[in-house]
Each structure stands twice: as C-alpha cells, then as structure tokens.
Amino acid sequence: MAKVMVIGAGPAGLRAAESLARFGLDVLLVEQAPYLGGALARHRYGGLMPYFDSGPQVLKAMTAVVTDHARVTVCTESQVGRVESTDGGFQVELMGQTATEEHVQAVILATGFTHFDPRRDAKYGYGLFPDVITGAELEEQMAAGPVHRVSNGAIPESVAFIYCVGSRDRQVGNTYCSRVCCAVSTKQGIELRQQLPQARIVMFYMDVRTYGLWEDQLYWRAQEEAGIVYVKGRVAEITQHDGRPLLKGEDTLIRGPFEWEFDLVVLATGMEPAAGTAALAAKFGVEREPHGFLRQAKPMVSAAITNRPGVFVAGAASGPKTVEDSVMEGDVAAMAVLEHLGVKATP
C-alpha cells in the first residue's frame, strides 16, 4: 500500500492525514513542534470565527482521529533533511530523535504560516511598551484567564485594535491582504465585550474586510450588539503617556488628527510564510509565488497542485487562509493524492 508524507500538523495537515488514512493509505505525519495543531494550538485559540466554535474542542477532535488511527504514524519534533527523487516517489531523510529514511509515493506540504513580527515596524512600539500586544497574545491571555494589562496586571478599561499590521504595507514588504485579520479582531472584540462589559473597545482600520457571510455574523454584530466603535484611520505612531499607550494618527473620514490613550493596544498582525518554507520548497522543487508562499500551479483545476508532480500543498502554506479553508484544502489535497496514485476514492 502507498505511503504519503504530510508535512505540517495544523488543521490542513491533520485533515489531509485523516482523509488519506480513511481511504486506506499509510500516512507519515511530520511536525517540527512537540505538539499537533499548528497556530491553533500554539496560541490557544478559544473561539473560532465566524461561529465561535470552541478551538480546544475542534482541535481535540481533529488530533484524536490521527493519533488513534492505525494507518497514521505521527512524528513530532521532526524535520525533513535530504530529499531524493526515486521511481514512483521520494526518498526523504527524516530527522528527529534519530535520523530515518522514508520512501513515500507522494507528499503534502501543509506547513502553515507565521505571524508578522511587529518589531519590524517601529511605529507600533511593540517590544517597547508592554501594553502593546498582538492578537495572538490576546488569545493566549483569554485562554489563561482574565484579560489584563501586561504592565501592571490591571483589568483594562479601554482597548484598541489596529488592523493591517504587517499586511497591505509596502514599507515592510507585505503588499497582500492577510484575509482573516479583520474578522479575527472583530471576533476578539465581541469576546472581550463579554469579559469587559464597561470597557471602551475601538477598532482602527483602513478597510474592514469581513468577507461574505461574515458581514452579518461579525461586523454588524460587533457594532449593534457589542457596542464596538470603528474608526477609519491610520495610526502613525504609538508612544506612551503616563504609563499608557498613546495612539497618534489621522481619522481619514473626518480628515483630522487624533491622539487617543488606551489601557491596552492589540495589533492585528498578518500572515507570512512559515519559517522553513523556502528551504522545503527548494528540497522538493516546488515553486513559490512572489510573497514567498508555495505557488498553486493550477488553482482553477485544484488548489492542491504544485509544479512538482507528486508534491501537493494545503492550507496557509499557499497563502493566508481561515481554519475552515485550511480544513477544506486538506481534503482537496488528499483527493489530489488519490488521483495521482490512481487510488479509487472509496473509503
């Protein structure tokens, strides 16, 4: 029976592994972290937009399927070393506690993403002012207990979200939209309102991109039910005044400057290719698109096809994706592998 290597155990990789195993293929699920779940696990997402599903429950169900399946071998804290083409597949060196050689007939790259590091843009004061945090760090706070100011542990009475940090920004080199940041921030704002019923919560945005059905599910709900204020404007600089972050910028609707103090500032950081994506692409001979994500060679045919026969892509490895999209693409990649190997898709 054919063996397939799935590299990356976030939502896309977990679903791809599950689908392949259900169709009778042996799967080697390779993850460089000591845990499964990707960013969902790393940042302990409590609620998933747009339906506020429980992140821990979703992740528990997805990981249980692969860890309990006899056809799936999970290799955490493992990385890909040397890769060689063979007749009918690839010889892959797998480096973990010990180095092994694995022969596989196909590979799915589901390496996910990393968040933009806002230290690369000094105007936000991240790393300088403790009460300026990222959206991922806010998720970690909400999972651990009450949201609080990092500087003194106090419950914040005002919270600002700043959109498009590291996205749609030529100065930092990321000209693309990261797709999910507006919706995730809005979801977080609604969740914060439940914890902080009296707090002032303000979203600073260039544009609000709550695509499709998210408009009602998130954007209008945030304003009409949660009382969240949206300000169209650009933040030029964050400084500190009397121990609190001070936002300076321009309201682009009323065309006037503002200076506004908040107890806590949350940066909606965009998505970038995961560390190691370039190296893996080179090892497997897979092309990347101009921003560094893996290139989908025939997106109108299948989201999973790369330029290299036998190597497929799923999830945020090919560009910013929601968890929903990543799970779907895991299935798409699995079906593409079955077609490539000539396996009839009958579970």
Second form
Protein chains: 2
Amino acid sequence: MAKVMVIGAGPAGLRAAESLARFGLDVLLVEQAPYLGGALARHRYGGLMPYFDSGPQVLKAMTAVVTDHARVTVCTESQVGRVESTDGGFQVELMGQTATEEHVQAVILATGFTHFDPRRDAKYGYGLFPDVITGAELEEQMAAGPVHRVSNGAIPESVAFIYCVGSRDRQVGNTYCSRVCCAVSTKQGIELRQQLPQARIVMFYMDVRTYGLWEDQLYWRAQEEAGIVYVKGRVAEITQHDGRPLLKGEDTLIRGPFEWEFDLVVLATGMEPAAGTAALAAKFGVEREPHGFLRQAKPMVSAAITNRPGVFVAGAASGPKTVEDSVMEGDVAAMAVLEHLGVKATP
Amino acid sequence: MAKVMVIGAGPAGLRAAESLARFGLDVLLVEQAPYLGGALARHRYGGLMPYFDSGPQVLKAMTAVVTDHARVTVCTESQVGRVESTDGGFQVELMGQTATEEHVQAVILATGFTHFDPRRDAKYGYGLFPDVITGAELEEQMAAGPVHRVSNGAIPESVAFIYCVGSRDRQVGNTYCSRVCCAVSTKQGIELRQQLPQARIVMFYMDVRTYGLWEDQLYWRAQEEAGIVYVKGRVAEITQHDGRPLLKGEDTLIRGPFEWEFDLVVLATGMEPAAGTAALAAKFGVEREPHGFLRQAKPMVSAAITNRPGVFVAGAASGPKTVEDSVMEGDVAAMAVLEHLGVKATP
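Moving on from the form predicted on its own, please list the structure of the form predicted together with another copy of the chain.
And the full complex, kicking off with our chain again.
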C-alpha cells in the first residue's frame, strides 16, 4: 500500500494521518517538536471556541488515535532534509536522532503557524512591561492556575484586550486578518469573567469579527452575560504609570482620545506562517501566496491542492485557521491524496 | 459496493457525490430544483470571492464531473418522502416524476440555504421601492447586462449597500452573522466600479467582516483601488424622495444622523436554512441548532457528523458558508461516509 508523509502534527496533520491510516495507507507523521498537537499542545489551550470544549481532552482524543494506529509511524523531533522527486513520488531525507531516507508517494504539508511576536511592534511595550502579555500566555496562565499580574502576582481588577496585534497592519508587514483572534479573545473574556466576577474587562477592537454562529454564541454572550465592554478604538501606545500599563489611544466611536490604566493587558497576536515554511516550500517546489502562507492552487476544487502534484496542504500553513477548520482540512487533504494516488475502495 | 444518497446538488453535494463516486461508491444525487449547482446556479453569480473566479465556469466544472460519472445517478425535481431505518441503512421514498423506493447505506444532507426575504423587515422598503434590490438580484443584473435602476432603466450614479439585512438582528429572529455578506458585497462593489467608474459607492456596515486573507484582497482593495466608501452606521429606514431611495440612519463614527439619497440600494441579505430543512431533519432524526441549521455534533472530529449515525451534513445546511467552505465540507462528508461504512482501499 502507498506511503504518505504528513509534515506537522497539529490538528490538521493528526486528522490527515488518522483518515489515511484508517483507510489502509501507511503514514509517516513528521513533527519537529518533541510532542504532538501543534499550537494546541504548545499553548495548553484550556477551552476551545466556540463551544468551550476542553482543549486537553480534544488534544488527547486527536493524538491517541494516531499513536495507537499500527499504520502510523510517528517521528517527533524530526525535520525534513533533502527532497528529491522520483518516478512514483518523493525521496525525503529525515533528520531526527538519526538521518534516514524515506520514499513516499505523496506529502501533506501541515506545518501550521506561529504567533506574531509583539516585540516587533514597540508601541505595545511587550517585553518591557511585565503586565503586558499575549493571548497565548493568558491561556498558559489559565491552564496553570488563577490569572494574575506578572509584576506582583496580584489578581487583576481590570483587564484590557487589544485586538489585531500584528494583523491588519501594514506597518508590521501583515496586511491580512488572522481570522480567529476576535473570537478567541472573546472566549477568553468569558472564561476570565468566571475567575474575576468583579473585574473590568475591556476589548479594544477595529471590527469585531465573530462571524457566523460565533456571533451570539460568543459576542452577544460576552456583552449580555459576562458584562464585557467593547471599545472601537486603536491603542496608539502603552506606557506604564505607577506600575500599571497605561493605554493611550483614540475611541473612534466617541471620537475622543483616552488614557486608561489596567492591571493586565492581553495582546491578541495574529498568526504568521510557521518558521521554516519558506524553506520547506522551496524544497517541495510549492508556491507561497503574498503573505508567505502556502498557496492553495484550486480552492474551488480542493483546499488541499498546491501547484505541485503530489504535495498537498492542510491547516494554518495556508492561512489563519481555527482548530475546526484545520481538522476539516486534514480530511480534505487525505481525500486529495486518495484522488492523486487513484485509490479505490475494496468492493 | 455501497450506495449513498446525497440530498442537495449545490457545491457541497456535488463535491461529496464526486468524491464518493471516484472512490467506487454508487451515489444517488437528489435535487429538488430542475438544475444542478444550488445557489450558484439559482443566482447566476458572476465572479466568486475572493479571487473573482468565473461563477459559470466553476459551476460547469463542478456539474460536469457528476453528470459524466457512471456511478452517479442524478435525480432532479425530486424530493424525499418517507424515510425508514433498516438494518444496513435507510429506506427512502423518492418523489419525482414517479415515486421510487431507494435503499442506501448512508445519507449526506447538503440542502444549503435560502436568502433572508427582506419583505420581512419593512424598514427597508423592499418590494415597495423598485430601486431597492437584493445582492442576489444585483448578481442577476450583472450576469444579464449593465447594472441599472429598476424604476427607469437608467445607469445609477450612486449605489448604497446595506450590510446585515436579516443577520445579527434579534428583531427579525436571526441573531447569527451570515459570514459571507460583507465580503460578497465588497466583491460586488469592486465589480460595480468596473461598470460605473464615476459612481458613488457606499457601504453601510456594523463591522466589516472580511476575515482572513479577504482583508487586503477585498476590503483594502475596495477602498484603495476602487474608491468605495465604508460608513459605520445603521440604516433605520428607507423612504423615497423624488423617485429615489432615501436612507435615514445614524453614522456611529461621526455620531450624527444622516439622510442620503441613492439611485440604487443593494440589501446584503443573510442566509437562512433552506425551506424544508426542519421537515427533512425530522425525517432523518437529525437535530438542529438554535437557529434552525443542522447541528454539527462533533466539529472537533468531523464537520460532517450529526447526532444520527449514518446521516451526515455538508455545506450551508449547517450554517452560512462560502462556496469554498461548502466544497471542503463535501469532501469531509465523503470521508465521514467512508469511515462510517468501514471502507478500505484496495491494496
């Protein structure tokens, strides 16, 4: 039976591996980290949008299927070296604890994303002021215990979220929207309200993009049940005053400037292609779109098709995605592989 | 080989049928309309977001694969009658020109959506004022020839788009966001600019939800290249003045009321579950979510899984979707069917 290499073991890669293996194909699942689960594992997401599924449980279910499956060989702490085209596929050098050569008939690139590093946008004071953290760091705090100010360990009485950090921003080079941060921040606000019944929680946004069924599930609920305040406005600068972050900006609805202190500030950092995406794309001859994500060549036929026959894409490698969307694309990529290989069902 | 019934021949159903048939399964594709293609055919979409693919070409490619495939039996002008569970699947009465009984091992519900009927929200004057049209009617105008005022056939010198008609609106009973209308309207604005180089084109919005890679591809391009104006504001009422629609509302950014005449007004109507969704759900024992769409029971595993084993969902039947998302879900549903049936690949 054909052998397929899936590169990246986040939700998209895990689902692709599972679907191919279930079908009877052999799968080599390659992951550079020492663990499976991608960003879900890396940041220990507690609750997942939009239905507050338990992140650890989803992660456990996703990984168990793959690690238990006889047809899936998991190679963690492994990276792709040299790639060569062959008659029936690709010869891929795999560099882990030892170097091996693998011959596979098709490849799925599911290399995911990394969060924008807010140190690249000095106005937020990230790295300088301890109580300015990222959304991923907030998830890690919530997973580990009560949310607290990093500066002194105190429980915050006021929390600000700043949307579109590293997204929709020509100055930092990312003109796209990261698609999930509005909803993730809203979800975090609702979770935070459980821990902090009295705190002031304010969202600073450009547009609230809780699209589709997230609208009432998250956005309305945040306002009507959790008492979260949404302010349309751009934060121009964060400084520090009496040991607390001070936000300066303009409220575009009341058309006036504001200066507002908070105990804790959460930056909703956007998604960028994972480090190494460009190099991997070059090795496999796959084109990238203008923002550096892998280009979907025929999205009206299959989201998984790239310009290179035999090489497919799934998940956030082709642009910002939710966990659910990444799981979907895992299946779509598996289906595209089956089509490419001309696999038929046993009668 | 197993036989699968796919109900609904829009992008999701067409793709599901294609992927299952390619694999060797027999597919019965059931469609109540006399044509294939769903909303894509019904409204003759000219250009598709976000890359302005030709709607007719996409439609032709999607339908050709299915109509040419020996394993797909297409039943147009057909509806589902009585449904009974059997040992290995479902016994379904099919009512077309004649009534037949079909036995299938699995079912995919891909029944899509209908647009919100703006007659249900009297403030827009739709049906009363001829120059207030829907986005779908604008597509039909663009497909047929130059865009014109319905009242007198004149080329419009000013066009207003009103977002969120029938969406995000508790008063009309639809609290969800329809997910695509911001981007579809923006795409239409860009297309309109080609035809109307001098016209004033204004978008009235709540939030501009051109999420992900649509942001610069559509929203920035509309503003920077096509000179389209975006006004954050709710239109409270449309009346008519000197034979032209008169919009009254409040600009929430400048915090002032406006009265503004336009030659043509386009209502970006949202998506609702297709007529008959409730009845079909009841026949198959499939649950609906609070807005009446079919409920995805395990979106973190597969978008296609419903509460009922053997019955799957794809496309806008489970909530507002783009064409691309619907095509993806066609593959996801096909994969879920293969899993459900325990289909394996031939070695």
